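One chain comes next, on its own, written out as structure tokens in the form predicted on its own.
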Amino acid sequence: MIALEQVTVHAGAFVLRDLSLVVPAGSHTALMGRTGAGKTTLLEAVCGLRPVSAGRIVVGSRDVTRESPAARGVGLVPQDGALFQHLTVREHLAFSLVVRHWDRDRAGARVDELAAWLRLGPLLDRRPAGLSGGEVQRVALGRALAFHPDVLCLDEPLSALDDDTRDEVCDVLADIRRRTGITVLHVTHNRREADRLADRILRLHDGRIESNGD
């Protein structure tokens, strides 16, 4: 579950003020809205990448408003994947586990599990320069899921993909949700994508959350 309670967050001169939102546990909620409406700003606030000046943010049963990004239990898949060019796919999947001091055997087992789920086994020793757009997004998804986060935030991760690759990654996302039951907050401009993946569609409009995507 994700809850924003009367949150105010600034992004330069732009402000989201007194915003409230609930994403139920286990749901895949799509957040839509015009460019510049503040969708990414909202997502960054949930992840701890942008501080809030008022209100509070709850993830699961914890108030995480003042916690660091690493302590929030939130996985993030950014629009461009944001992979490190010097790391292999294996090292990306293990990255958050190394940071959290998992032992080598446990981390290796988790990497193997994710590689199987995400069809990355043959790519584990490649670096990002040798990956397609869909492969980059699957690696970014695996990196975000590796440490068993409570919730997953997706910031338009399919926007740069062609239709066939988008369909492929949509299938992967749906499969991951079936396997894990993870709570997903998904920013997207694509209504077809939202209809396919989400069980609830919200719209951010004039700083308010509306309960439908029409």
Given for the second form:
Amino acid sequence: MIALEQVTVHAGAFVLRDLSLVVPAGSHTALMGRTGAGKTTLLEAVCGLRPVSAGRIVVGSRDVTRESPAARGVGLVPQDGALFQHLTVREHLAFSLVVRHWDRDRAGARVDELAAWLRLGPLLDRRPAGLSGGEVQRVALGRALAFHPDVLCLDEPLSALDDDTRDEVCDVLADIRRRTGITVLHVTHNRREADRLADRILRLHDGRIESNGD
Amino acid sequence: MNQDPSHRPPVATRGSDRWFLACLALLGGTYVLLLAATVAADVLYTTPGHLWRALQSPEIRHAIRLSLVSCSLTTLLSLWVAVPIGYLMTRIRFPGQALLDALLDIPIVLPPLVIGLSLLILFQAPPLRALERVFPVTYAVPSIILAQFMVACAFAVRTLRATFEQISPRHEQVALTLGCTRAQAFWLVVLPSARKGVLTAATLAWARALGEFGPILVFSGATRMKTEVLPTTVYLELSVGNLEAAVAVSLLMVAAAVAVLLVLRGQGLSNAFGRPL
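What's the form predicted together with the partner chain like, now that we've got the form predicted on its own?
The next block holds the full complex; its first chain is the one shown before.
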């Protein structure tokens, strides 16, 4: 579950004030809204990348408002994937596990599991340069999922993909949710994508959350 | 009316394009010609015998050794300082940043002699004079490294600032969500992503240090077998009228400069092909 309770976030001159929303546990919630409405700012606040000046943020059953991004247990998939150019696909999948000092066998088993889910097996020893857009997003998804986060934040991960690749990554996202039951907060502009993946659609409009129906 | 030919832009002919490009080439070519001519003049003036005799001279060998050692130490010191400065200046916003930015450029715009003079005056301050009684700096080898460092580090800072600006903060933010502390995100993500920029900064710092003369002359003196680096050798040989040795040493420095340029170009090529170094 993700819950924002009367949260105020500043992003330069832009402010989101007294914002509240709940993403129920296990739900895939799409957050839509115009460009500049503050969707990414809100996502950054959930991830701990932007401090909140008022209110509280709950992830799972914990109040994470003052916790560091590392301690929140939130997986983030940014718009462009933001892959690390010096690491192979395998190293991306293992990154959070190495940071957490998982032993080699356990980390290896988790990497193999993710590679099978995300169909990354043949790419494991490749570096990001030369990967297709869909492959980049699958790697970014695997990297975010590796440490068993409580929730997954997707920041328009399909916006730069062509229609066929978007369908392919949509299938992967639906499959991941079926396997893990993870709570997803998905920022998107694309209504079709939201209809296909989300069981709840919210709109961020004039600094307020509006529900588009469950 | 639309068919009136006067509405159409004049059609560029291949001939006019050629003239335009030829004019640009002529203007740029004069500078290229001057550069090539100066290198050629040095090469034609000297002979293998001059070079050999220069390399046999104990003073020049000492200057080569001192130049290589001091430039390498200066490069390490410059990176040690420029990496944190470059990173902080691109990632943190703080009051007085514009002023600090201008301060960091001072060694680039200041006349080299003034840098040497400023260092000399600084080391007249009582605390530093006390230090010099234990650890001599002025007119000793450490002064060479300090004089080179003052200028070379400014170039390393500029290069690394540009490098860190090109690395999206999003990468670091993702690393934080994956469990990294800020320090881990820096070591595991930012610094490896900046490796080409670090190498470029190191190469530039080394090359700048090798060519540094003004601050060294003022702050370190020009004592043979003591504070003599390669530019000092050129100056000393010229001052006693030994043009052959001066040109031979100059050619060594030209060779070093070409080697540095090749390293930089190599990086550019690997960048273009998207391959890691």
